[in-house]
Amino acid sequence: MHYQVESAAAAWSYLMRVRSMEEDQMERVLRLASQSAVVIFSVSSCCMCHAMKRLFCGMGVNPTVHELDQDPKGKDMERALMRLLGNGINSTAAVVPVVFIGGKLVGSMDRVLAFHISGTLVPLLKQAGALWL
């Protein structure tokens, strides 16, 4: 019985450390997202990420891009982004690209394209100071 109590205490301690690390990465993601008018979290080999970067560059926007595969804490940041997007841990949905405009989460590729097609992306970019047209 004594062994089970120690085991439960060790498991609880491990869970709290993991949760703390996840919160640290969430804070890091939100801090990075607020440091520029347009921030894209990307993976360098992802074709959808490339298309997203090209979309913004083609509009005259110079986004700050954080390549998760080139960051030592990239996998942890990707998990934090999954939580922000509401994707479950076992979700097969693509996490990247994830876009923040004016420090606010816009979302993934589908949301950004929906804003672009509906004509609301440019006003959002102007409001954030990323476009001066």
Given for the second form:
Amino acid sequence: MHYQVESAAAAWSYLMRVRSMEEDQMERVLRLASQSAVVIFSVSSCCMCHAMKRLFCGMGVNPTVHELDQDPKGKDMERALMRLLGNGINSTAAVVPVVFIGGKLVGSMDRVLAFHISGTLVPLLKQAGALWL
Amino acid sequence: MKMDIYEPFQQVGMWGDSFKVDGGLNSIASPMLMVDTTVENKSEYIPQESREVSGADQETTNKDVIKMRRRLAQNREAARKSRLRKKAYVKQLESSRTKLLQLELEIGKARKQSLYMGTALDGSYIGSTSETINPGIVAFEIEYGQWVEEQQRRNEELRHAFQTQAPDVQLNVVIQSVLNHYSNLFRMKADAAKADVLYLLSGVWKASVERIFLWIGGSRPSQLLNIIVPQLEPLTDQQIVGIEKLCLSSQQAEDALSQGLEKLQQSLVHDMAVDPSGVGNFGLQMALAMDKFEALEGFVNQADHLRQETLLHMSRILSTHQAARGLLALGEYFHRLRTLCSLWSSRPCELA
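In place of the form predicted alone, output the structure of the form predicted together with the partner chain.
Full assembly next; the chain just shown is listed first.
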């Protein structure tokens, strides 16, 4: 009985620690996202991330890229991004690439493509100061 | 009575000789060696007659009788042989006939399957390269065939509404159904990509002429615009600007996806690199490569997403009338590609 209470308390404090780490990383992610006009969270080996980078460069935009696999807190940042995107727990698909424009979340490749085709991406970039004329 | 006993053996010897010529009927040779007891019974009558002849002529008559009996026996044997040969031939004909029917059925099946892919002679997915049948892909092949037929019907409906100058309300309904039909295709392709992305990327499910223009498992969005835009005059200034922007953004998106895919291909090559020292971990290499195939699925999905968005946005820029004309042109274009494909497949083959 004594042990059960202890293990429950231990589990709870672990959970709280994890939560606060995530909160930290969530804060960090949002902070990083507002530091530049266009921010891409990426993984260096991910080819869809490469496509995202090429898309913005092709438009004449210079995005700030954060490679999660090169960041010590990368895993937690990835979890924070997952929560921001509202992905289901079961999604095995990669979280990255995730794009922020003007500090606000835009989303993954399919949202960015939809915005671009419908002509709303360019005004958003201009508004954030990433594009001139 | 002595003569009766000897004659059958003599005749057997002769039968044996005459049957060696016919190689194809070796199976019949053995029954032939069995003595035909009916011959014995028949030959019994003849000696009885000859015995009634007077003693002086008996030798010559006996010789004649022997000759005659030999001839008759040979005739009987020849007739028997011929009957058995005929039987064998008929049996062969019947088995060939059933084989022919089977082959015809198989060809019919193969033709039906390849029809779904719009070509007359292309090998079907089942039984060509794969060793196991993928039910997801089988379902896709069947559904795609049905999709193409339905596409034809909807295009005809659109043409009819257009030519009869149906009111915009009605035209819009048909336009929406055509756009929905394209959405159905993208949904089917997403399922197929989950089942086997390499199959989808190979484009083997498309008519061979369509495959020339293949880009990440389908048509280039910019290509779709190239087909539609010339049909749309006259355009307002606002529309012209909108279309130019759409062409630019779809091109940029295409380039981005192409570059991403290229990077994936390069990393696959890198993964598959053969270590000259031969130390490399084969199993690990294979596992890494298979992970990359999952990434391929992502690219196919994004490419289809791009196609869909391009079509939808295009229809938003245009008036009802223009949208109808554009979609009609698109449907007609693919129909002609498939027709071209059938003509190409059925051209007479040149003898080397």
